[in-house]
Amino acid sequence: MANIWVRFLVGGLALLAAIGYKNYLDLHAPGKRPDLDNKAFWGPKSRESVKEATVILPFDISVKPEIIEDLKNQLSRPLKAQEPLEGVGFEYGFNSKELAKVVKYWRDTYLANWDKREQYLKKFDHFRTEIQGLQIHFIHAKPTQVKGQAPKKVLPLLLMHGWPGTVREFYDFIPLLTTPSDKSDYVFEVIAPSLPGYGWSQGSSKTGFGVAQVAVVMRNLMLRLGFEKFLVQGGDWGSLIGSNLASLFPENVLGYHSNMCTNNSPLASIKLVLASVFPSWFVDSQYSDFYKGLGDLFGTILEEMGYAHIQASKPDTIGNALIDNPVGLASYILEKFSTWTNTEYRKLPDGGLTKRFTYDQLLDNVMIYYVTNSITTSMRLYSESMITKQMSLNVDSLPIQAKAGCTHFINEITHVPEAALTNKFPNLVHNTHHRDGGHFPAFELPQQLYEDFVAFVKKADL
């Protein structure tokens, strides 16, 4: 009888490993790849019977006088910010005191030097072309060669920027790209549009645009401007741009590197749940500060991730709020730069700004929201992306079968271990850690960036 027994016992366990390795096949297939419509128009519906314009024009970015006086008359208007609560710096959001001292110098330095700031915004050449309905707007940044010596080969780059950034974050990275170097053997033809919706760009008038669809304008984009196969790097919503345009469109890119690798599959999941119980399982001990758990990253979101709501369910009416509200605006908007350079700045008094920007760098960025008012277009993104409809295209799914390169600069909001990145980017040949930085290196450190950068493209062997 008890052979019986064993034998049951045997056989259900037989029967439960057979399912469970059977449910981890299922969890680690490759989804399929969704119908999507490459030549979908999102323009308005005055203009869908009009032929697209294929011209690629230079772009005039220059501000109306009339614009500039009208914001330094609001930037004098007196401030009426509710004075912080006593010992608070950044905790409560953007602190009042430093508020004042940000529109100061706003109304009062940068502004008065405005011509000088404008003609450091025009540095590179700037163009825009209509992709699929719309006016989108891009640097083009081509390499240099040295006389004398061997030329670098060519490669090129997609080069993409996240909320709440722009195309300002790359004017020091740009020049590291393009220039050479003896860390690299390669120089790169750089493509750094501004994403729909932000800046220069035009956003969409339709809705259901959310990152396959910008995805799919940016990969139009640069077949647009004949490059048929490409590198691609992203941070924030540029990250998850370029890893649905690897996994969409294989056959164009060349490789994907990003400093905000993420992963939303199944099985990814599952690996998160168990790194926070089993964490040596999953994370090497030498870069275990990274990788806090899903304690932390709860936290995060509660402490962090509200506006994230707010964007994907209420857009327009955050947007309208910050119309022609430049003191909301750069409230709003720096905020993020204190908090996601360095969750440690929130208890600084001036939030830690200028550790690693200066006033200018910043204002450069919210003065490119501000003029083109396209504040209430970028958020969109949020909420056309963050909706059932977009993530049952399981985009997540499919692997990148792209040689690919992650790097995680430690201050980063939340970091995702190797273990649970491999069946997104079964090619990964490039994972590194630096003990400095956050959300915004090309920005806040471009030269290191750069070097990881050439690292992966090197290890890539391209």
Contents of the next structure:
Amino acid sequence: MANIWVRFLVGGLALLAAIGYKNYLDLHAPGKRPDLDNKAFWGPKSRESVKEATVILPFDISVKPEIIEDLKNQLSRPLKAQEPLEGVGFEYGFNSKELAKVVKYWRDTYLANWDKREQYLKKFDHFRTEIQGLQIHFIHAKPTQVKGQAPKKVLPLLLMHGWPGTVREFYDFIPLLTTPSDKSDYVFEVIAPSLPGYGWSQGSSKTGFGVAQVAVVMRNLMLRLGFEKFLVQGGDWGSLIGSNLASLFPENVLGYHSNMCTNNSPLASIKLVLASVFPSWFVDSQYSDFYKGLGDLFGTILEEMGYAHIQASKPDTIGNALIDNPVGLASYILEKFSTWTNTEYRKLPDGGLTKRFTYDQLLDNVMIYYVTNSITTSMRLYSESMITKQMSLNVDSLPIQAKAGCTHFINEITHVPEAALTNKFPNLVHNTHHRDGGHFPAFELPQQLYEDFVAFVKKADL
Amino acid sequence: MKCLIVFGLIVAAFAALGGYGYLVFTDLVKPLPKPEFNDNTYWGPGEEKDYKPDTKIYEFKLDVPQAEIDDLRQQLNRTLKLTEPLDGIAFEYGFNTYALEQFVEYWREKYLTKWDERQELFNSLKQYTTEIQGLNIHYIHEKASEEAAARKHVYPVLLLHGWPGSVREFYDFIPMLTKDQNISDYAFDVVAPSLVGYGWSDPATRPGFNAAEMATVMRNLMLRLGHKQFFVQGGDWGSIIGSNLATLYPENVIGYHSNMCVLNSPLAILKGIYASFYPEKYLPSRFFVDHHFPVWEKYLELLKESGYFHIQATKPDTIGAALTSSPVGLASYILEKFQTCTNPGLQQDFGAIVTVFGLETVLDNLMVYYLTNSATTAARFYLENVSKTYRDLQLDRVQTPVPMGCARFRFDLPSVTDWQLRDKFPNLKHSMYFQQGSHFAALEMPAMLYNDFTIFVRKLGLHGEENI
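Having gone through the form predicted alone, I am curious about the other one (the form predicted together with the partner chain); can you provide its structure?
Now the complete complex, all chains and molecules, led by this one.
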């Protein structure tokens, strides 16, 4: 009698083990590269049958004076925002007292100095070219060399921003990359595009233009500019687009560096669950405070992702609420520069906005969205990416062959531990932690991001 | 022998686990007692000790200065740079830009040029304000007509609106309740307040004003007006506030009627999942299955439509600043709900709002939010109701003896079955399924709602009526 039960038990355990192992192998196995049309047309119907214009033209970002005048008038209207609740800082969102200060500065100081700001935005060379039917804007910053010193090796670098950012985030970062320093044997030729639908890059008028399709456009941009092999750096959507690019086009990517490394494969999800329960198995104890448990993670997602929820489902509604609405746009966008720089800033009546940024910096960024009317098209990246059609491409299960570097600035919203990154980044040569900084390190701590990036490049031994 | 011990241990482990699970389960689903609740919290500005209560009732008449209307027309006359919808897209991604442009033009050229007429319509129902717990509360108060009062039983009824609605939703419903109808032996003294933070009622000035506090203020309003016992009717937030009122103050509520019967207790959720496997067993007819099931589909639909809920429940001041700075923005955000909360709207019909509600009506409602600048304070209610303070009250688990009536309109947000409702409302006297209609029932089909409400009232047998 006992014999039968033993056989039953052993047999059952063996079966479970076999199923578990097969699943484990499946989860670990790299996925199949999806079939994407590298020449898919995303432009307006009027250009569909026209031959793609491959010319690269300098682009004038000057803003028509009537737009500035109209903006001044709008900002001069009485502010109708409700008083904040007693004792509340930024816990209910953007505090209207701080908003009043921002609006006043914008109108009386920033716009009075607009010519200077516009000149500043033009400090890099701006260009546009047509890729797959879309006008793509980019900054092209060539490296300098020091006279009398041995020239540094030049590597091309594709630098990508996210939402609600713009190329403006990189204005202090780019000079560090293009200027020789003793921190690196390399200097970089930087291509910093506006993502399609953001800033001065045209958005698609077709559905289906999600993160993988954007990666194809960005890669084609680099090819257009004569760069067959290049480095990729990004955060936020820049990180995701870069990750897609590196997964889909291993032949083009020398190295991938991100300040928001993510891995959305099933295996990573399982590891995250386990890491939540048994953190010491997955995380170096000296950095355990970077890695939240799942409960905290879900709490953060619920608290901070309302914008993503509405943008992924109703981009036209929320977009139309913010276009032509400078005060609303400032409130909506700048809330992120407060909370995502440091969630502790939610407790502050001024959201800690000026702890790490100046009003000029922040308003430069808002102005780019405002003068280009790109808020709605920027949100469509959410609605076209966060859907089963995009996720079924399963780019997440394609490992990135190139050397990869991940860096964690402590106040970033969430961090994925190295153990949960390895199946996506099998060549992860660099995984660092910084006890300062948040979601926008290029904007907030450009020197630290630069030093981290060149440290990665060194380890990548290109 | 060793194997028997091992086997015995495994069984014991499962039994212990099962036992523990049972204890956890029963703890999670058992009804809870009515919580202690302060029915006199001061919610006005400043310190309570400096507050001098004013119990007088003041008449209210809407009288918007022409300059405000002119300014709004000017704002609506700006050249809009709205982004075109994606190819082939109507309302699948939110409120369609072309539709919005048409609305804005109508609003500016046709509606606002007739503003005096609209204002007269607003004032056609008698309105007042009075201070409750430090907050100035605006409300419509229409008594049953003389003819009706002479022939019928008259009872007070508290009508509660929701978001993005207002008292405007009740303008066709109220005359049905107060006038001499041949349908029912009942007529009503109607009190329809603007919720705190909505319309012309003051907002709270400190955190914590949730749906239980709202129910308290509304109940105190009725007491102020001399109504110690009254009916409550509501949809959307009005339904939840009414449910709280019936739970916290059962001695004041004669009957509670809802057109959005939701319940989110753990037991209700578990029952919902269970019933999804045997839907016909728990419904009066298989024709009503798609009101509730499939659960997965309903959940995905809700996920798609609840972005506004998520952002208002976490960052109400951010979105509020956007909506109060731009009438076009406000229109886009609110009109989306009037579009999707209708059956033709869900079929991407561009004429849905016009056909189902009428342009003037929807713009009247939009004007309430615009004129009172209440988008922010209205949004804050969402945050207060997802906060731990409110969730800890666990009011969905507290039973109430108050008789309940439930009307389910086909295209509204999903409701729960009677099987689930009875755990909170053991005195569920009336339950009806409608194969048409949607979220704004009082606005879309006031006669049906009136009919259903009076059937519910009759079923209470307050005057010896036989059970129908």
